[in-house]
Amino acid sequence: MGLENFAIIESTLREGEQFANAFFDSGQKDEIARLLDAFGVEYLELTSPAASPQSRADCTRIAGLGLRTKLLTHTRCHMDDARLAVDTGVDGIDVLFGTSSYLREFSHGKSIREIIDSAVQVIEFIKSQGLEVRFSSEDSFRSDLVDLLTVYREVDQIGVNRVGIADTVGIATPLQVHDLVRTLRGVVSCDIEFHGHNDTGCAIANSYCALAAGATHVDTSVLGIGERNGITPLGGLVARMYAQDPQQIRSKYNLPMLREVENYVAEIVGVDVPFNNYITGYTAFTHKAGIHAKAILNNPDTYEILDPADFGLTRYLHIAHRLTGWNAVKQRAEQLQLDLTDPQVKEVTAHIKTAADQRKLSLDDVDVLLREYHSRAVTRESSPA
């Protein structure tokens, strides 16, 4: 798949459960998974049963909504959980298993040898149950890469979908991403999925670059939260991927879905939608200094490599500043039907600027001087010489 065609993992209903302000009840779960399939995610990725008994009810019933997304659940590479997972209904089953030094120490105890045979037990199960199935390492960035290639070497030989590389923690650069997938591209036949945290602020590039060097698959979360920091967030992903192909991206999802799918879950959540989100942040197509202003008015290429109407979403020209320039005057003018010379225009445009010059003015400032400047205009004009 790779940049050209690649498939999203939609977890805001696993990973977006451990934000630290999130409980979801079961309409909204119910109403997160409506939303995320009519943006048209390849994937939801559900918490696992085996997490509580609402968990596993909560499964059971968003997988007879009769959602076009494949539906996957997340649980431990064990054969407890496995049972409860295929018992559920659901499409697909992601496992996985740390492996990095520090888990095999200080949280499950296991060598190597014993990860692998754990794994193909369970892979040999949910596969005999006709259901797709993903292993994934845990913290692999922090683990020994001979010990990773022998695990995904040994799932890849038994037919697993999918094996996963996962930052963790966040340590991840994207060179080291990069490099790590194409390193195991050269190992696995199968698909590679890519999960990255946010704690250092790189999980978009990296799951760029893993895309780049072969990964297939990404997982993200609406607005990026989950554990600490959160991950690759589906904006900003999206963003991502449409300044690569917009035709690919525009054809691929319902970009018009993504603003009131953050703002819902924003609200659930109890936080505001950042000024600066991808796309959707209330500045992202905000315009201000007035040779953006005149160039986005030539041109909107100059300064934007999003369309907002793709997002349906409009751009905006702030002009109430010491900044502006004529020509977003101008246009605003226009809009108010005010028939100035662009000489009168550049006249109104240095009033704003002294006016700007000394206290924070609004739009409605600006108005007023647009409409109070056309007025004295008019009478000027009319009266006798």
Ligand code: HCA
Contents of the next structure:
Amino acid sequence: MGLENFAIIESTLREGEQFANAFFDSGQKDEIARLLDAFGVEYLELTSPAASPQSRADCTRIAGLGLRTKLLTHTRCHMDDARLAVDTGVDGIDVLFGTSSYLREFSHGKSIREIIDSAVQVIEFIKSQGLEVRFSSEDSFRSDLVDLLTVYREVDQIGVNRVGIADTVGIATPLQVHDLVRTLRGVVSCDIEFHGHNDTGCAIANSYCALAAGATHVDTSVLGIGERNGITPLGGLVARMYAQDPQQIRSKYNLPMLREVENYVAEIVGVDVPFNNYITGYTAFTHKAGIHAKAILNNPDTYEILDPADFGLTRYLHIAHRLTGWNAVKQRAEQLQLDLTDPQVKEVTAHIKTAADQRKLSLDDVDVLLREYHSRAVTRESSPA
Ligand code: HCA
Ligand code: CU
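Show the other one: the form predicted together with this ligand, since we just had the form predicted alone.
Full complex below, order starting with the chain above.
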């Protein structure tokens, strides 16, 4: 487990529902679930059935959709919630325990035993129902380490499937995540999940470091939507893991679906996919400087670690600007079926650069310059000496 084999717990239908703009009606929830199932995430996490009557109905209905992915719901570590959750028909329950201040109470010797006892009761009940169970603590990075490890050791011993650490406030650094997961790896034998918020832009790096240190599961949401500025984005994690091992990621996930699921979620929550989004941002495979364009034409690996074709996307060479180079212009002339010699392409490239120094050009402007140059060249060649 770890980098070689990990599972995504896709939480758009739980953490994502905590995004300011999110209101998912039942049809939209089903569609998100189907798209993510088709993409191939290993788990979907759904809002607690204790949250509202509709949340409960949605959980039960989605559990009946016959998806391939495993379904989890997310509840407080409480018997009432656990009973409700079991009745929905999901495959497993992610129970979340307390807050960091609650945990801090342990360190004052308050009720660590009581906390463990109630965790044990909930975990044993869920297991007795034949369901998978995860136990995690909110705000793990601001919790007392000894308390945290004490609780996790106990729940591991009674057979919890997974423990989770949550960077609820987005404060953790990649190094801290690596340290904590490695320490935990030495204490428990069950799987380890990481849930990371993105307040300081570390969510993807933190998730990667969690896996590198021995975690087995990472929480994501589509476009990263969640509380505040959200959590690890699905596409960003996929990009990171693809860079690590393209073959693994190509075989695990239906990568061309990524854009579809992102566009769908963006539309229903009323946001645009950012221009610089991982993989699907509109400049993600655009190459501009002449030197880059030339190298890309020779061998895309020189400036691309992700192959756009794997994601059903195409690269774009941006040639309408003063940084352009003749190799890229030549390719454009070929696309337009304009027959020009290399010296001619170099000459027209100089014209393009001069024009681009005066104003912002479009590809259309470049095409006009190329066509005009070509017809002048043809006229010169065909006119009698
Ligand atoms: C929240 C809860 C949570 C839970 C994460 C988990 C967090 O604050 O809304 O269950 O692992 O970030 O702590 O999303
Ligand atoms: Cu969260």
